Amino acid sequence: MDFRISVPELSRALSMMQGIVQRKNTMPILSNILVEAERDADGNGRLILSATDLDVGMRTVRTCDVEEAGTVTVPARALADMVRVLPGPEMSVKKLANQHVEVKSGRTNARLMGLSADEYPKLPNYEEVTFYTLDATLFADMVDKTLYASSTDETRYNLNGVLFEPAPKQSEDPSMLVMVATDGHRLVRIDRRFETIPDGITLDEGSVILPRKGLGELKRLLDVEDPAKGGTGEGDTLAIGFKENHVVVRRGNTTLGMRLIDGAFPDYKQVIPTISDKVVRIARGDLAESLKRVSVLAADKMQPVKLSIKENELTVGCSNPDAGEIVDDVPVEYAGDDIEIAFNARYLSDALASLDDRNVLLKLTDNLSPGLLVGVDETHHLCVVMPMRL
């Protein structure tokens, strides 16, 4: 194997694969990236890079000059760190005896110890997948606004991802997609209409759970391949398809596949309050800044903050027996009964940060029922936060 490629081009490709590669595992080969140099039928050279942790896999193709076709696997982190500091503008990569790999650029000459490509796990074949075209920016925004609320507790594996729920075919608008995430303490639901799928998306099970790690890698892919950020992505769309227990996304010359979470997602509709007799209108920025101020005395990340609500008056407070207490007044519009309720400050802050509307509505029933946050003009996006005992 012997090829030449642009240093920035290879560096970009390697950077979006680093999150997939396993650095500590029982299979050393998974710490490597599979490198394949080949020529197509017209003699044009191309470089294929693949990475997998057996649950999430990525394959990307880049143009290069191929002197000799071949394959090898090399340590992903070492190669990425090396390429990042090479003088460029081009570099050459050559496979030597005993799976060693020689890297040259300018006056820099290095050698890496690789492993045989024969040992590398084969990525699933997605050739027969039916793909749907989605607006990449809109899809990425939905992921951004839901992923933070998914659980990191591996014992609750069915919550370690985001529910992806297309609208039923017989609905008024089959082009609508819904995403939901919860960790048991908070929940976020968002829906968006995709004009690129007027007939909707067909899923045998009606909905699937996209894994947290896979969505994080998808975000990295969309950022790296975004033309507006200097990437090589083509246009502003992505293609998504489903095959058995996998979901696959294509963006430009890159394919990302991930194993779906096998489990039942909770009936989220039962968690979302439908009737709330106490509705507070607040400037989103005012409440976010108030939470930031009173949280300085929080003993830990689970420290509650108390919201004391009266007519057109909201007081946010935090008390720490070892440090003191702090209160902050926030102007609001409210005409209901007085109520005191406590929430995890970080959960409230995360929800506010995900909303785009300048003004939000905080809907409450009593101090033991969940609170509902929604933008005044952003009804398609709602956040539910469970209260804490005072």
The other form holds:
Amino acid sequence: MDFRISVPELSRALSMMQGIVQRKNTMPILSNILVEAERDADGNGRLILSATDLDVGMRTVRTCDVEEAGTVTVPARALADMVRVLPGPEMSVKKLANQHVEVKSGRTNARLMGLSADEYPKLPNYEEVTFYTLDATLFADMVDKTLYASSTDETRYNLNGVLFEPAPKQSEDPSMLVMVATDGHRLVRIDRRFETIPDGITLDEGSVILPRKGLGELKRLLDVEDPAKGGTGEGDTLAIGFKENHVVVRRGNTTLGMRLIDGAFPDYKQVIPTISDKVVRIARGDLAESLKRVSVLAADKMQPVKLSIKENELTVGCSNPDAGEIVDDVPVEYAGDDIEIAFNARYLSDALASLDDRNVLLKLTDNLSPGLLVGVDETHHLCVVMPMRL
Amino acid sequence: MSAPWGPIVFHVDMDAFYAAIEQRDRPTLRGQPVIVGGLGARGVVSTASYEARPFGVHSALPMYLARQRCPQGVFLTPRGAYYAEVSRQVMAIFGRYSPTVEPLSLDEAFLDMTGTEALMGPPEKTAARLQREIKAELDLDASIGVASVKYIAKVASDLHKPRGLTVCPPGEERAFLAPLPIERLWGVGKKTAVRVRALGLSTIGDVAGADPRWLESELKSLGRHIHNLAHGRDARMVERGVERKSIGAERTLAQDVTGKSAVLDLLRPLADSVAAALRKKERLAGGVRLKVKYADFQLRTRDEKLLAPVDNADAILEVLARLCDRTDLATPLRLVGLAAYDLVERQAPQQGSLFAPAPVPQKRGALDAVLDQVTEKFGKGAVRRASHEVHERFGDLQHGADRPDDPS
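One more: the block was the form predicted alone; return the form predicted in complex with the partner chain.
First the chain shown before, then all remaining chains and molecules of the complex.
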């Protein structure tokens, strides 16, 4: 194996894969990256890089000059760190005996200890997958607005991801896609229409759970392959497909596959409040600022803050027996009965940060039932937060 | 008639704790010199039974010397985890007498008994009842010192071992201490004792009668310290033991078991006791851990964090059932156990859960409360699950106390 490639080109590709190879792994070879250099019939060379942690795998193709085809695996971290500081503009990579790999650029000459490509696990083949084209920005925004609410507690693996639920084919608008995430204490549901799929997406199971860690990689991929930023993608689109227990996302020359979470997502529809008689209208920024101020006195990671709501009056308060207490008044529009309710400040702040509207509605039933936060003009993005009992 | 009690401190010291447990569990060892400790070349004696002491065997003695001095002794390696379990049972009894128990080690603790006379009667009677209760429930002896301060209580408990009950009534502290040798002063070891004796002081009474300024000039801060002690002045309060991070229970099995249903049957009574302990401490568990040890001593744990913290056995068992599904139970097990962790105060703010079932139904909560009261009054095992009863009959389980006595 012997090829030449542009240093920045390879550096971008490698940085996209770091998240996958850097995870702790029991198999040493998984911290390596699979490097395959090949030439087609016309003599055009291409470099294929693959990384996997067995749950999430990424494969990207770059053009390069191939002197001699071949394959090897090299330590991903060392290669990426080295490429980042190589003088460039080009570099050559050559496999020597004993899986050693020689890297040369300008006056720099290095040798990396590789491992045989034969030992590298085979990535699933996504050739026969049906792909749907989606607006990449819109899709990424949905992920942004849901991923934060998913659970990081690995013992709750069915919540370690985002529910992806295409509207049924027979529905009014099959081009709608729904995403839902919850950690059991708060929940977010968002739906968006995708013009590119007038007939919708059909899934055997009706819905799937996209894994949290894979979605992190997806964001990186969409960013690096954004054509506006020099990536290989075409326009503002991505392709998504499903195969057995995998979801595949492709943008430009890069394909990301991830194993779906095999678990039952809780019945989220039943916890979204439908009738809330107490509706408070608040400027989103005002409440966010107030929460920031008030929660400085919160005792621990659970940051209980109390909202006392009266006619056109909201007082956000926090009291901590060890530190003191603080109250903060927020102008609101409210005409219902007085109510006092406590929330984890972070849950409210996260929800507020994910909403786009200038003004939001906080809809409450009583101080033990979930509260609903929505934008004034936006009905397709709901944040549900369970209150705290003080 | 002595002065009325102000502060009351008990120091309870279990007699030859490890050795006594061994003798209790193996009746053939009763009356024999039992020596528990490291049996290796450099081992030392942890505890010697009272039968071994006439031979000059005491704790901290090198084991080879113990063997020389008492060749007919029964030498045993300590069963640490088991002693700790028995210690928990002992401490649990202390807990019935005082909310403020300060354990010093597995086998001794201070109890703050201030203000208990009206409720429990004179301290010496209460102490005697505590001794009887420990004997009846655990078949173990304890010596108790009763005094107005920690220091004297500790000295007192050691004066008449075993089964000693020594009271230093209020106002008589100085007289009580006076005849004792200076080595009984806290902070006076062998080397210091030589220095103090050189000053012409051999009893605590001598120290009490000495001029404190002279003592201080001779012995620096130690001088003031021992002068205070000699007068029975010890300002230290009984402090509650460190907050526990988890509450657990486990059982080493007489015979290896396999299979989820057998394991859950064994866990049920353990979950009951953990849940009761949680309620007693007014704590809720935010997580539940399953612990199993395989026949080859490999230990495995599995845990789950809960959406809403719990303090009842059924909820804990529900989680344990899920954890069992994630654990290899086909391989023979020699121990099963559980722990409740991520403890939060019951009164602390609680994050509600979107999906967890509503908090414990009122009925169940009320039943738990009644069970706790019965257990409080009649002791552990007075009321048990029927399922537990079945197993008892088949001899799968053994409890420390067969029939706890009614505390009278």
